[in-house]
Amino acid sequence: MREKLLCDISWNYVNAIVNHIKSLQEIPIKDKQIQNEISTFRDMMAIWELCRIMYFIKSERYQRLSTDLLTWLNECYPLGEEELNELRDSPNLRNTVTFWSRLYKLILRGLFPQAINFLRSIIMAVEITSDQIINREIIINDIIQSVIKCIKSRPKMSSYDTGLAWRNWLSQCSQLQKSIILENKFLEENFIMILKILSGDPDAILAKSSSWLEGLVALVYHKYPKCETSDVRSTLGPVFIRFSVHPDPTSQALKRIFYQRIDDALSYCKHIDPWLLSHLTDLLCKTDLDETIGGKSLLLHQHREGYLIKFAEPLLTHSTLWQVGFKYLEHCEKFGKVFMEEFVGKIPFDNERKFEKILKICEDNGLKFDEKCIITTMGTKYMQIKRYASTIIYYMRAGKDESLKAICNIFLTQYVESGKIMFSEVLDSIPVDKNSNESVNFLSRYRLYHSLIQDEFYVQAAQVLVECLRSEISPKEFWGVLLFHTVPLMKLGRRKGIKLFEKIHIDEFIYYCSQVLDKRIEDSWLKLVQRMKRWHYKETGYFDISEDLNPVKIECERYKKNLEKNHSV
C-alpha cells in the first residue's frame, strides 16, 4: 500500500510538471523569462524521472530499466526536426548523409517504428528483369526488407527472462551482416552499422551517439538489456572516455545520479531549482527507509528537512500561500515545529476568518502559547474599537481572567455612572455557564438580579444579590452597591411579612460594610457614592446612600430584630 502510495505521489509531480509545460508553451508570445521558466521545467522532469527510474519504488506501472531509460530519454530530451526538413527535399535518400544519421538515432533511441519507415521509404520499386543494375537494386530491396524483418522480430521484454530467444536474436543479426556484399559501399556500411548497433556492439553505439546521454541509454537497451541500477555504473566508463559531460548543473546531476551519488546530485539541484530539490528530496527519504540511497554519510536524511524548511520560508510571508508554508513545515518532525513557533505570530490577521485558520494551525501542532498570544491579540483589536463582546470571547479563550476582570469593572463603573446596566446586549452574545470566566458570571449573575427585580421576583433576587455579595468577585468599593441593593428588599421584608434574607446574610451585611468602609479603600468608595448621588433618587426614588453605610446598617438592625420577634412568636 505504501508503495503504491508513493509511486502515485511521484506521477502527481511528474503530471503538474508536464502540465505546467505545456501551459507555458501554449502562451503565443514568449519572452526570455518564459524561454528560461520553460527550460527550467525541462530541466526538472528530466532529473525528476531519472530519479524515479534509477531509485524510486517499482510498481506494476514500471517496466524493465533499459526500457524505462529509453522512454525517459525520448520524453525529456527528443529529437530535433531539422533533418526532416533537410530529408524532404533530397532526390536520393539512399545517399545522404543525414538520412543515415537520422536513421542511426532513431535506431538507437529505440524508435522502431519510426526506423521501418525510414528505410521503407529507401525501396526501390523494380521490375524482374536481367538488366545487372536492377538486379542491384533488387538485392538492396532484399537487404533492407531483412533489416526490417531483424528488426521487427528482436525479442519482447518477456523473452528475455530465458536468454535463449535473446541469443537466438543476436546470432541472426550477425549472420545477416556477414551476408552483405555491396558493389556501394556506402550503403554496405550503413547497413552494417545499423545491425551492428542493433547486436549492442558499443564501438558503433557511441561511434554513431551525438550525446553522452544518448550513448550511455542506448548502451544499456542495445548492450544490457537485462541490467539492474546497479549495474549501469559499469557502463558508463567507455562512455566518458568518448563523451565530456557539460559543466551545467543538470548534466551533472544527471551523471551523479546514474553513479547513484545521490548527494552529490543533489548538491547541483540547489542551482536547477528550490522546489526540485526539496520535493525529490523529500520523496528519496521516503523512499529509501532502509537508508540504502543515501548511503553511510545519511546526508539524504540530514539534509530533507533543511531543504523542506529553505522551500517553506517564502511562502510562509506570502499573503495567500502561507498556509501551504506551514504544511511544509508540519512535515519536518524535527525542527517544523520550532520553525512554526517562529512564524505563526508574524502572520497579520485582518479577519475572522484568517484568524481561525491560524488557531487551527496551532492546535493541530500543540502550539499552546502561540495560539494564546495570537487569541489574545485578536481579543485586543477587538478592545481597542470597544466590541466588548468579541473581545470578552477571545479573553475567555485565551484564559485572559485579569483582561475579563478589567472589561467588568468597566461596565460597573458604567452602572456607577448611570444606574443602568449597559451590557446586556453583550452577554447576550456570550455562552456563559457556570465554567465561565468568574467575572463574566458575576456580570450574568447581576443582570440577573436587576432583571428579577423588575419582574418582582424578590424571593429570587435576594438570593442572587447573596451571591454576588459572597462571590467577592467585583471590586470591594462595588460591595457597597451591592449592600445598597440589600436596603430596598429588607423594607420591603419587613412591610409585607416576608423572609427575604436569613439572620446569617444579615451578619455578613455587617461584615460586608467594615470592609468597604476600610481605610485603604476610602478615597475610590468616596468618588463611587458621589457619582452614584447623581441619579439614585431619580432612578430608584429613595436617598438610601450615604458613604458611611448608615442606611444600610440601620435596616440590618431592624431587620434582625424584626426575624427574632417572628421568631419568638
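This is a predicted model, so every value here is computed, not measured. Note that the rigid core is defined as the largest set of C-alphas that superpose within 1.5 Å between two forms. Numbering follows the first chain given and starts at 1. Compared with the form predicted in complex with the partner chain:
After superposition on the rigid core, the Cα atom of Leu93 is displaced by 2 Å or more between these two forms.
Core-superposed comparison between these two forms: the Cα of Leu321 travels less than 2 Å. A displacement of 2 angstroms or greater separates the C-alpha positions of Glu83 between these two forms, with the rigid core held in common.
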The other form holds:
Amino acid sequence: MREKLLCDISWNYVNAIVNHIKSLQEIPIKDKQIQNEISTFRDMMAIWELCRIMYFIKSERYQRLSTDLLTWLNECYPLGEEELNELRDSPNLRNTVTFWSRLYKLILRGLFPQAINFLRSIIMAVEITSDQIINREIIINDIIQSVIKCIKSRPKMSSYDTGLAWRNWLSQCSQLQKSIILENKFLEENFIMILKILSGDPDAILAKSSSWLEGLVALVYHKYPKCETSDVRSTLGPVFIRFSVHPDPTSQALKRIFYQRIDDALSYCKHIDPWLLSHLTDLLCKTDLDETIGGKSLLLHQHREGYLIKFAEPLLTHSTLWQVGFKYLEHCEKFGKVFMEEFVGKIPFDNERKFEKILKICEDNGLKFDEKCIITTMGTKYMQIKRYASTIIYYMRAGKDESLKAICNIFLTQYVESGKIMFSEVLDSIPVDKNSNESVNFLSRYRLYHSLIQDEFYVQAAQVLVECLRSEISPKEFWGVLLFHTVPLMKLGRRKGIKLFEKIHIDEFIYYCSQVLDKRIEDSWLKLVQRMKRWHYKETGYFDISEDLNPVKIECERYKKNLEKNHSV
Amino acid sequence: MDNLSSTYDLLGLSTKSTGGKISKVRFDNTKQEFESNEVLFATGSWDTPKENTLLLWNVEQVSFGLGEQPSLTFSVLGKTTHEGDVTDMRFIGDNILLTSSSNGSLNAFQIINTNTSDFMDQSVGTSNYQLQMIMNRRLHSFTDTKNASLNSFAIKPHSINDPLVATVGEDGRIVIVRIEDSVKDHVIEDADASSIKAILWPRSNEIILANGCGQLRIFDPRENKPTTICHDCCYSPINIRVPINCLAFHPSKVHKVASGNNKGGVTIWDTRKLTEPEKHAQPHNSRVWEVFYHPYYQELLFSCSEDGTIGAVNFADFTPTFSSQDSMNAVKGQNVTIRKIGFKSNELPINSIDYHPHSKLLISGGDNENLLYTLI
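Can you now output the form predicted in complex with the partner chain? The one shown was the form predicted alone.
Now the full complex is given, and it begins with the chain already shown.
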C-alpha cells in the first residue's frame, strides 16, 4: 500500500512536469529560454522517474526493473529521427551502415516491433529458380525470418520465474548464430551481432551502444533481465570502462542514482532545479531508503527541511503564491514555524477577506503573537479612518486593552465636548457582556445609563451610574461627569420620595469628589468643566456644573439627611 | 439525494490559465437551454497584483450511454481584465455579467458573441466571446482617497428588466443604484458601524445584511435604520460573536435564510422570528465563504470553506436538542447529516461554489487556481 501510495504521489509530480513540458511545446515561437526550460524539465523527469524505478518500488509484485528501465530510457531519451531521414532515400538498405546502426539501437532498446519492421523491409521478393544469386537471396530472407522469429519468441518477464524458457530461448539464439554462414560477410556479421545482443553478450551490447545509458539499460535488459536494484551497481563497471559520463549535472546525477549514492545525486540536482531537489528529497525521505542502501546513514533526511524551506522562501513573498509557501513550511517540523513567524507579518493586505486568510495561517500554526499583531494592524487601519466599531472588534480580538481604553476616552471626550452619545451605533455592532473588555463594558453601561434616563427608568439608571463610578474605568476627570449626573437623580429621589441611592453610595460620591479634586489632575479637570459648561445648561436646563463640585456635595448632604429622616420615620 | 454517498470526490480539472486564484464562480442560469448541452459559467480571480481576470467558460457534457458518467469538456470562451479582486458576481438578463470589486466599484460587462460579427479580439486568443465593460461605478470608500471593498450585492426582486442593485461594503454603507442610470438612487450612510459582508434582497421592502460582528440586520430600503438586529448565538461563551461571511436564499420560502460564519458553521434563520436562529450545523472547521440551497432538495445546504472542502448539510431530519443548562443551544440539533466533498490533494481554500440544476454540475474554485467539479 505504501509503495502504491508513493508511486501515486510520484505520478502526480511527474504528471505536473509532463504537462508543463507540453504547455511549453505548444508555444509557437520558442526562444532560447523556452528551449532551455524544456530541456531542464526533461532532465528533471528523467531523474525523477529513475528514482521512482530504483527506490520507490521494492516488492516483487511491482518490481520489473529491466523493463521499467527500458521504458524509462525510451521515454526520456528517445531515438532521434536523423537516421531515418538518411535511410529514406537509400536504395540499398541492407548494405547501409546507418540501417544496421539503427537496427542495433532498436534491438538494444527492446523496440522489437520497429526492429521487426526494419528487418522485414530488407526481405527481397524472389521467385524460386535455379539462379545462384536468387538462391543466395532466399537464404538471406530465411535468416531474416529466423531472426524475426527469434525476436518474437523472446520469453516474457513472467516466464523468467522458471528460467527454463529463458535458457531454451538462449540456446535457440546460440544455434541460429552458429548456423549463419553467408558469402556477404557484412550481412553475416550484422546478423550475428544482432543475435549476440539478444543473447546478452556484454561486449556486443556495449560495442553497439551509443551512450553509457543505452549500454547500461541494454545490459540489464538483455544480460540481467531479473536484476534487482541493488545488483545494478555490479553491472556498471564494464559500462564505465567503455564510456565516459558527460560532466553535466543531469548525467552525473543519473550515474550516482545507479550507484545508489543518492546523497551525491541530490547534490547535483541542486544545479538543475530547486523544485526537483526539494520535492525529490522529500519523497525519498518517505521511502525506506536506508534499508535499500543497506543501512548506510543518509544525509538527505538532515537536508530535507533545508531544501524545502529554500524552495518555499521565494513563494512566501510572492504576490499570489504565499499561501502555497506556507503550506510547505507546515511540513517542516523543526524550522518551519520560525520562518512562518518571520514572513507572515510581511504579507500585505488591504481588505478583510485577505486579512482573514492570513489570520488562518496564524491560527493553524499556533502563531499567537503574529496573529495578535496582524489583528492589531487591521484595528489600527480602521482607527486611522475612524471606523471605531471595526477598530474595537479587532482590538478586542487582539487583547489590546490600552488601545481600547484610548478609544473609550475618545468617546467620552466627545460627550464632554458635545453632550451627545456618539458611540451608540458603534456599540450596537459590538458584543458586550460582563466578560468583555472593561473599557468597552464601561461605554456600554454608560450608554445604557443615558437610554434609561431617556426612558425614565430612574431606579435602574441610578444603579448603572453607581456601577460606572465603581468600575473606575474612565479617567478620573470623567468621574466628575458621572458625579454631575448623580445630582438630578438625587433631586428627583428627594422630590418624589424614591430611594435611588443608598447611604453607602452617597459616601462613595463624597469620596469620588475628593479624588476628582486632586491637585494632580486639576488642569484637565478644569478644562473638562469649561467644555461641559458650553452646552450643559442648554441641554439640561440646570446649573449643576462647577469646578469645585459643590452642587454634588450639597446635594449629597441633602440626600443623606433625607435618607436619615425617612429611616427614622 | 438518498444516494449522496459519504465521500464524493471532486474531480480535479487541471487548467492552464484560470486567471489566478479564483474568488467567484457563477453559472449563467438566466437562460433555460434544455436542448443544448452547453453550459456557460464565469470565474473571477483575486490577489493578482495589477489586474485580476474574468473568464467566461463553456462546459459541454457528452453522454456515453445509460449509467455512464458524462464526459465534461471545459473551454474558455472569453476573457477580460478586472480591476481589484472580484468579490461578487452574477449573470443578469441581456447577456450582462455584474461584478463587484475590492476597490469599491460595481461593474457590468456585456457578453458579446463574436461569432455573429466579423470582429475578433486577438487579445482573447481563439475565444468566441468578448466581455466588454459597460459600467464601472465606484460606490464604496472610506475617504475620497481610500477605497473600501464592495463585498456583495443583491438585486431587487422583479426588477430584472431595469435592475435595481443594492451594494454593501467595508464602509458600512448600503448603496442602491440602477444600472441604467448614472445617478445613485439611494445611500444609507450608516447602515452598520462595522463592515458589511453580505446582502440579500428577498422582498421589495426587506434587505438583509450580515456583518463582521455576527449580526443579521434587516432594513426597509426606504429607511435609514435597521428594523431588526439579531445575532448568531450558537457559540458559547455568548459574547463570542462570530462574523457572518455569506447569506443565501431559500429557493421557495422567502422568509428562510442561510448564513455561513467564520467558525465553519452554517445557520438557518426564519426572518419572521429572528430572536434566535432556527437550525445550525458545523460542516467545516474554518471560515465558510459561500452557502447555497440545492434548488430542488430544499433541506440540503451546500457550503464551501477556507478548510478546502465543500459541505453538504441535510437538515431534513433536524431535531433540536435542549440543554437544561443553556436553552440558547437548542438549535444545535441531532439528525443533521453532513457530507464532505473534497479533492484529496487540495489543502488550499475553496472560495466559491455554484450549481447548475439542469446539468447537475457542482463547480468550485479556490486558491489552488484550479476548477474542481462534480456531478450531483
